[in-house]
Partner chain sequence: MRQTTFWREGIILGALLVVLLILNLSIGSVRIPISSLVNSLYSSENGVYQTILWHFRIPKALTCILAGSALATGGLLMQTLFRNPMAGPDVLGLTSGASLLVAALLLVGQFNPGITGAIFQNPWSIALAASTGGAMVFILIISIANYVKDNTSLLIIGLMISAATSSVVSVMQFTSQADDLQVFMIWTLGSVGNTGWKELGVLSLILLIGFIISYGLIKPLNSWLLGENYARNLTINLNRSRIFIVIATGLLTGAVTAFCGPIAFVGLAVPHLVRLVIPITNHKILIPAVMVGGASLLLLCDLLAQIPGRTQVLPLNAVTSMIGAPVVIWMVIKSKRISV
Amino acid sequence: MSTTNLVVGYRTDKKDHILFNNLSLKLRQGELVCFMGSNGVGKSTLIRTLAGLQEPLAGAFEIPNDQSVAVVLTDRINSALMTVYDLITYGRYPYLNWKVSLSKLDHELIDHAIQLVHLESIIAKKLFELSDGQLQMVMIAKALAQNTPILFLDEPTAHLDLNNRVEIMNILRSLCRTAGKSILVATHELDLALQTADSIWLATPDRKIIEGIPEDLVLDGTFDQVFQFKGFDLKTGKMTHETFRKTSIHLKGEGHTYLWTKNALERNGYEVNEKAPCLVSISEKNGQSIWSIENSTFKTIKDLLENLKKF
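Give just the one chain, in the form predicted alone, as a structure.
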């Protein structure tokens, strides 16, 4: 899919309200693109425009004739008495004839979508019985059942817990790799986008969209310029903590234990500095991490922090 000088927005009283201007973008086969930007910038409007649900103000976008699109929006479902299985079958309705009879292939694709999103245990439930997160998963399964080469999703991980957010992004990434699908995801999940997206579309305040791979946009400062992070260092992936303790710590260790110990120390106001006189060392004994200060040892970071006040 490609756009040429696309102008996106809406009209009221014959007046154009432009959200994005002169967009020339490409969504390539087998690519997962995460579309990001500040709240209210117009991400949902662009998704709706590319899906053909809203007319562009100017310009054009092109989808090859043999391609079809599935879309997951944030709109609420009103048919509360419908079952989960029934809603997912709606993903096959565009392919049915006037008899509205599901074929063996339709059932196989529906079952495959249910398995991908792990909905087997709730397929008989009514929609009103579902949590917001479960309903979101059902809507994703419905789109997957359409089995289209192009998939647009607007905030697909909204209302989901961390485990399910990670799983959905991994499923989408896998579909790009194994089935050659082209997927565009509008999302606020910066951490997941940086780790899963092949490309980022980043909406800027001047009605443009910057396109690039996640790592380049982090290192060249583009993310910082757009989001203007307050107390968060994107290059390290950590919040900026105020150093309010008088004692600096020389931390010696390695691996995940070192990183989480450093996080705990900085969160509690200590500066971690290799030249500091106070040495905290981490070692392993029988598979258990041990923290040491001079001749004292501790079995948990909590004990370490409580005793650091004495040094």
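Switching from the form predicted alone: structure of the form predicted together with its partner chain?
Partners and other molecules omitted; one chain follows.
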């Protein structure tokens, strides 16, 4: 799918409100693209436009045909009595006649979608019995049942817990790899996007979209420019802490224990510095970590932090 000089926005009686100007973007086959940008920048509008649900203000975009895009939107479904199975069935509607009777192939594609998103245990439930996360999974299954080469998802991982977020992104990734689908995901999950996306579309405040692979955009500072991070260092992936205790500590140790101890110290306002005089060393005894300062030893980081104040 590709766009040429696409102008996206919405039209009121008096004038056009342009959200994106002169977009020339490309969504290649088998590619997972994460579409990022601040709230209100127009991500949903662009997705609706590319899905053909809304007219562009100018320019053009090419998609294979009008049945080649499936969407997962943020629109609420109000039909409490609808079953999960019925909702997934909607994915087959573009291919059904007026009586909406399902063929064997339709049933197979629906069952396949159910398997992919692991919904077997809840297919008979009604929508009011589902959690937000489960409902999101069902909407994704509906879009998969549509069996389209292109998939647009508008914040599919909002309301989901970490496990489900990772699972959704993994499913989308494997759909790109194995089924050759092109997937565009609007998301605010920076960490997940950086780890899964083949390419990033980054909406800038000046109504453009920057396209690039995640690592390039991190290193050349584009992310920092767009998001204006406050207290977050993208290159290390950590929050920046104020060293309000004005104390430096020399931490000796290795592996995960070292990293999490450093995290705890920085979170509590200490600076971790190799040249500092105060030495905290981590050793291991019978498979358990032990923290020591001078002659005192502690069995947990909590103990360490509480006693550190005395030194």
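Think of the rigid core as the biggest set of C-alphas that the two forms share within 1.5 Å after superposition. Residue numbers count along the first chain shown, from 1. Note that this is a predicted model, so its numbers are computed, not measured.
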message: Does Glu284 move appreciably between these two forms, meaning a CA displacement of 2 Å or more on the superposed rigid core?
response: yes
